[in-house]
Every structure is written in C-alpha cells, then in structure tokens.
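Shown next as structure tokens: one chain only, the form predicted alone.
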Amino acid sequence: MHHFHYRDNELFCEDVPLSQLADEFGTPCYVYSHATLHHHFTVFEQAFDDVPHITCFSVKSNSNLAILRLFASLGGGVDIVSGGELYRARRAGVPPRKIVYSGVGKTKEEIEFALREGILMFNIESTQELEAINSSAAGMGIRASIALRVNPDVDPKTHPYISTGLKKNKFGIDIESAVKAYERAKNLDHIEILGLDCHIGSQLTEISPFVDALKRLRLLIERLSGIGVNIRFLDLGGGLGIVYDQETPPHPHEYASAIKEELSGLSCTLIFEPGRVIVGNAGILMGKVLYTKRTLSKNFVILDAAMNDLVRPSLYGSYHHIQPVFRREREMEMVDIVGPICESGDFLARDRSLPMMQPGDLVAVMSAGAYGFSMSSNYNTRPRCPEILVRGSEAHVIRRRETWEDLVSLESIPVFLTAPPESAPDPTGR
C-alpha cells in the first residue's frame, strides 16, 4: 500500500497535491510519503515481533539522511556495503551496534573505518577479505565481529542483475567451502565469529526460495556447532519484492511466518536487511511532459526527467507504473516515454498506452523510491533532482536540487591551462 491518490482527478501524496510540489519546487523531483515509510517499516517489525531481530535497512536502495534518520528512529539498524554509506548511516544517527557491513570489495581504509565505529560484525565474502580484516583489527589492537556470507546455490527467480545467491555469482563463499572457512576464522587471534549470513537476490515474489535457502543454512549451522563455533546472529539478508506491475508477492507477515517456521528451535538472533519493500512504492519520480513527438513508426512523450534520474528502466528494462497528475477525459495512445538524454537508451517507458500528453502536463513514476535517487547520476551534466518527504499537510526538502555550480564544484583547471587560448583563423572566413 502507499499513500499517492487521487482527489478530484488529481494526485495526491498524503495531503499534499503533486502540482503544488511542482510549482514549489520544480520538476523533475523526487517525492516520498512519510506515513508509508513508517508504515512499511512497521509492518515489517511487527512481522517478526515474536523473535529476536534486528531490521537493517538496507542503504543501497535509498540513502537520504532523513529516511535513514526515521528508520533508526523506529528501532532500526542498517545493511551497508561501502565507507561512504557507513559516514551517512552515522550521520543519520544510526547505532553502531545495529551496524552490518556486506559487499565483496572492502578496502581497507573502509575497514578500519569500520572497527573505529565499532559496528555489530562485517559480513565477509571471501577468505582474502577474512585475512585482511584481521589483518586491520591486529593493526588497531582489537577484534573483528564477523560473520561468513554464504553462497547457497539457490535461484531466486529474478533478473538475473539482481540474483546474487548462484554459485555464478561474484557474492558469498560457496556453502561447500563454508565449514573451512570458518575453521580459519576460529583460528585467526583478530577475529570473533558471531554469525552466518545470506542473501539470496532482489525482488523475490516467491517464498518457496527463501525456504530452499533457510534448509541450507540450518544444516550448515549444525555442521559449525560440530567444530565449536556457536552461530548467535543468522542474518537472512533482504530481496522481498514490492508490486511495480503485475506481481504478487508474500506480505511480510507471511514470509515472516515461514521463515519463523523453518527456523523453530534455533536460538539466534535473526538480522533482515529490507530495502525495496519498504522505500519501493514509498516514492515517486515527478515529470513534466516538454514536447510531444509522431512518427510514422512511433509516439513520442519527451519529459524532463531521464534516465540519469531513474536509471532502472534502461538498466534492467524494469516497469515502473507511469500516470499523468491531472486525470482528464483524452484518447489513449501507444508511446515512448523518454528523457533529453542523448542516448536511445533513454527512456522510462515503451508501447506504454496513456492518455494524449501535452506540454506542460505532469506525470507520476511509481513505485521509484528504490534504486531511484540513489543510482542516479549527473550525464550529460544534468543536476541531480530534489528529494522532497510529504508528512501530512508539510512537504520538507530533504535534499535540494544541485546547481550547474555544485556539478564543477570538485573540478579545477590546472595553471598551465589558464592562459588565454591562442587566436586561430575563424573559421567561417570573417
């Protein structure tokens, strides 16, 4: 559920009409309903209300300091995969001890970093991130809470861009190596075991995986117990999808229900690293139509909101649910929705059928709050879009639109090119 509806024929983020965002604060921008995050968020708590856990949101989907600011208001911790990510969730306010570090590629600076933050444990990907955490804390005098991703060889039934629990796949140690590797961890003077992780995929509409994979892992944990290493924090990772078009996928409660199942009996601390279906349908894309465009072969709607802002359609060719501010009686037609990006790539929508577009109209992109602002970037020099939270009747910046001054702002000419160009012949002969 979300909190974006129409009123009169016109869309609405809680009490707050879209156009009005629009005329504040320009287009395109991002907007979030605060009474849908807090929502999910607690639905997905209260799932699990019964066991001990930890929510760690997962950083990666959605950074903005705000959001991650009321999630650890209500209780939450969490998943980061990179240094930066770890100053933002410290910035939030964020507790270290509701901290979890994944990601294959931690450089040591980022390690270090880590340990001096004292965060719960680093979910470690390879037996050379293992030694070089160690390595790290041996430097600092300290220890190193870990715990082992492990690789389960499950397909979780997704784009295979976001499928990461496949033997294939760069994440995790393979379940087959995983005993050695933690017979190496037990025996390195830096290190203190505390967990097992997993994570199987993104956007996961089925339980039957998750299932799969928890049978995997409570073997595997009776295995460990055999060679003395106690299992305190099973971390399931994240990946239950949200709805964007068609989909269906288990509410919270059930996929609660099964995994608290599979799991009876064991006496760990259960960390969830929800990203997508808590921010996903939490947020929107606002664009404002600039031109329309016939050709013989295809109809095009060019807005000014592109792919530099919602990448994921040219990404992974994913459908996002796309509806026009202001509902009016007009003909539907067949068309393109694209951006100025000069790219062909360019585009958040094809043979999307939609009421005639005019210039001036606007028009809603759902369910963007995940991987939306967060994989954006600046091609072709375009200032990254306002981030903008709706509580009620208020709508509060959370992160202003950049300027072309902040995009060269990191920039500098060096001195041996500040000399005024040479004069050369004009080319057109005058």
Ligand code: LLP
Contents of the next structure:
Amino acid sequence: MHHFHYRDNELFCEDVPLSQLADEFGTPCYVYSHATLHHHFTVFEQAFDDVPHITCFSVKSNSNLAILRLFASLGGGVDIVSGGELYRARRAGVPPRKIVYSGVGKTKEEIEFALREGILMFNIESTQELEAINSSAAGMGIRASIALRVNPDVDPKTHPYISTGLKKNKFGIDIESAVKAYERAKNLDHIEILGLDCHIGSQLTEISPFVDALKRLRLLIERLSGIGVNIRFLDLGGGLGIVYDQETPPHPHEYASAIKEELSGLSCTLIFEPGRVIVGNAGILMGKVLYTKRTLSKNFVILDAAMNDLVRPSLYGSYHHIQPVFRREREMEMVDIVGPICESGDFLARDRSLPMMQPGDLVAVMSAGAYGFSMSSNYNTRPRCPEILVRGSEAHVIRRRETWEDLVSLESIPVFLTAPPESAPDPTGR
Ligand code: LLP
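Show the form predicted together with this ligand, please, because up to now only the form predicted alone has appeared in this conversation.
After this comes the whole thing, all chains and molecules, with the earlier chain placed first.
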C-alpha cells in the first residue's frame, strides 16, 4: 500500500502533483509520502502490540533526520551500524534506551560514544569485539549491555549480497560457538548480558527462513538458561521483503503471527529492526528525460537521474517499476532507462516496455524509499538530490539539493600547488 496514485492521468504523492514538485524543487529528487511512512510503521507496530516489543527502525535504509524523528514520535527506536548513525538518531531525538547497535567493525571511538550515550545494547559480532567493548566499559568504569549476534546458518533465499545468516557470511558468531562466547561474556566484569540477536538477510519474501532461524534461537536460549544466562531481549533483526515487481512477501501480520506462534512460552521483550518494509514503498525517485537515443541494437531513454542517485539496479540488478508522471496515449517501446554517468553499468532499468518518451517527460522510479538516498553518492561530481516529504497537500524539503560548492567544500589545495593554473603556459599558444 502506498499513496502514489494517478488522478486524471497525472501521478500524485498524496494530494500533491509530482509535476508541481518538479517545478518547485527540480529533478532528480526523492519524494516520500508521510501517510505511507506513518501507515507502514503503525501496521508493523500493531502486528506485535500484544507482546512486549520495540520496533527499532533500521537507519541504514533511510537515515534522514525527519524520517527518524517521525518514527521516534510514533514510539520507535532504531537499529544503527555506525557512530554516524548513532549521531543522527540522537539528533533526531531517538531515546538511547531504544537504540541497538550491530555491525562487525565497531571502532573504539564508536564503542565509547555508544557507551556514553547509554544505548540499550550492542549486538556483538565476534569474541574480539566482546573483549574490546569490555575494556572500553572498564576504562569508563561502567558495564556495557550486550547481546551476541548469532549466525544461525539459515538460507534467506535472497540476493547473495544481502544474505547475512549463512555460515559463509561475515556476520555474527556461529551458533555452535555461541554458548562458549556467552560463557566468556558472563565472566567479564564490565559486560551485562541482556539479549540474543540475529539478522539473516534482507528482502525476504518467505516466512520459513525466519521461522527456521527462530527455532534455532529458541534451542540456544534453553541451553543458555542451563548455564545461568537469562535472555531478556530477543532481537530478530529486519529483513521482511516488499513488492518491487511480482514478489508476494508476507504481510507484517502474517510474519507476526508466525513469529508469535514460534515464541509461545518465552518471556523476552522482542526487538525488530525493519527498514525496507517501512520505507521502501513510501518513496520514489523522480527524474526527467533529457534525451532519447536509438542505436542499432537498443533504444535508450537518458534521464537526469543516475546510478549515483539510486544504485540498486546497477549493484544488485534490482527491479524498480518505472512510470511516467503523465499517462498519455503513446505507443509502447522497449527501452533501457539510463543516466548521465560514464559507465555502461549506469542504468535504472533494462529492456523495459514503456510508453514512448520525449525530452522533458517526468518519470517516477517507484519503491525507492529504502536504500535509495542512503546509498547515493557524488560519483561524477553530481550533487545529491533533495528529499521532499509530502504530507497531504504540503511539501517539505527535508534535505536540500547539494550545490557544486558543497561538493568541493571539504577539499583543499596544498600550499606547494597554490600558484594559479592561469599562470601556466597555454598549450594553444594564445
Ligand atoms: N538489521 C541489520 C543488522 C541489517 O544488517 C539490516 C540490513 C536490517 C536490520 C534491515 O533490513 P531490512 O528490513 O531493510 O531488510 N542495500 C541493500 C540492502 C542491505 C541490507 C543490509 N542490512 C538493498 O538495497 O537491497
């Protein structure tokens, strides 16, 4: 469900015509629907409202301050994976006791920052990290609350780059070694064991891998209780998939009932780390056609939006539905939708049948709210897009477009190069 729909053949976000946003803020730009964000978060929350839980939105999927503030105002926490994400979350007003921190490579500075902020728990991914967190906490004279992230060796049946719960992945502590790692944690003076964590992958479209992982975690929780380790928080990560094309992912309610069934009799507070399922279909990337070009083998539609704005198609071969902002009676043609970046890998869609496009036409790249802006870059010295949040008939700029000046503002030319190039000889002799 989302609030991007046609009215009289023109695509709107809630009550705002997208063409109006293009006129006002230019293209390319990201547009988010407040009603969709609100709805998705609330549906997820409600699916678990009969069990103690915290919904910790995954900041990596969309880290804009306004979006984090919205979920915090709805009672959410966050899942972070860096000091920068912690900084954002705190700036957005997320309470520290609703923050969980995963990631295989936390630095000493990041660990100390998180300890100072008093986050709910670190999801620890290796025994070396456990020792590092213990010594940082010792240095500060406090105890660090932790969970161990275990790798349950379950196949999430998703793209290999976004599978995380298989033995061969770098994430978590393998489940066979987990008891030993908890024993070690128990003996560390500056560690307080709070929970158990697992995240098996992203864009899962079936329930069974979640259930399989949970069965393994339950057995582990029983074994841990046998050695006097009491798991109070069970973090099941994120990963619930969305519809990009023809997928049929479970509804959050189906996901919730499968999980709750598997948990009966267990008295932990559950933590979830959803990202994509909350924001994915709540955002689009709008671009404008610059040129169309026919070659001997292909028809290209060249947009002002590119792989630096949305890297998912280039990086994972992901499908994003593309639709014209104005629906007109036009012949269909098979096209590649590409951007201005100097790489053949710069495409947003390939071999797509779309109504014939002309320069100046606006297009919406759908389902771009998750891992869209947050993975965007300045490649080819392209300023990153603005982000616009629509609420009813209002449009709010929640991140302005970068300028060329912004892009060079962190760079400096060393003194030995300060002679202005204008004084160098002109090779044309003029
Ligand atoms: N928790 C942890 C520890 C994670 O690593 C992730 C995602 C999540 C939660 C949120 O997962 P979600 O609910 O969004 O599936 N860039 C890729 C996705 C990478 C996912 C990384 N981890 C993409 O564009 O598909």
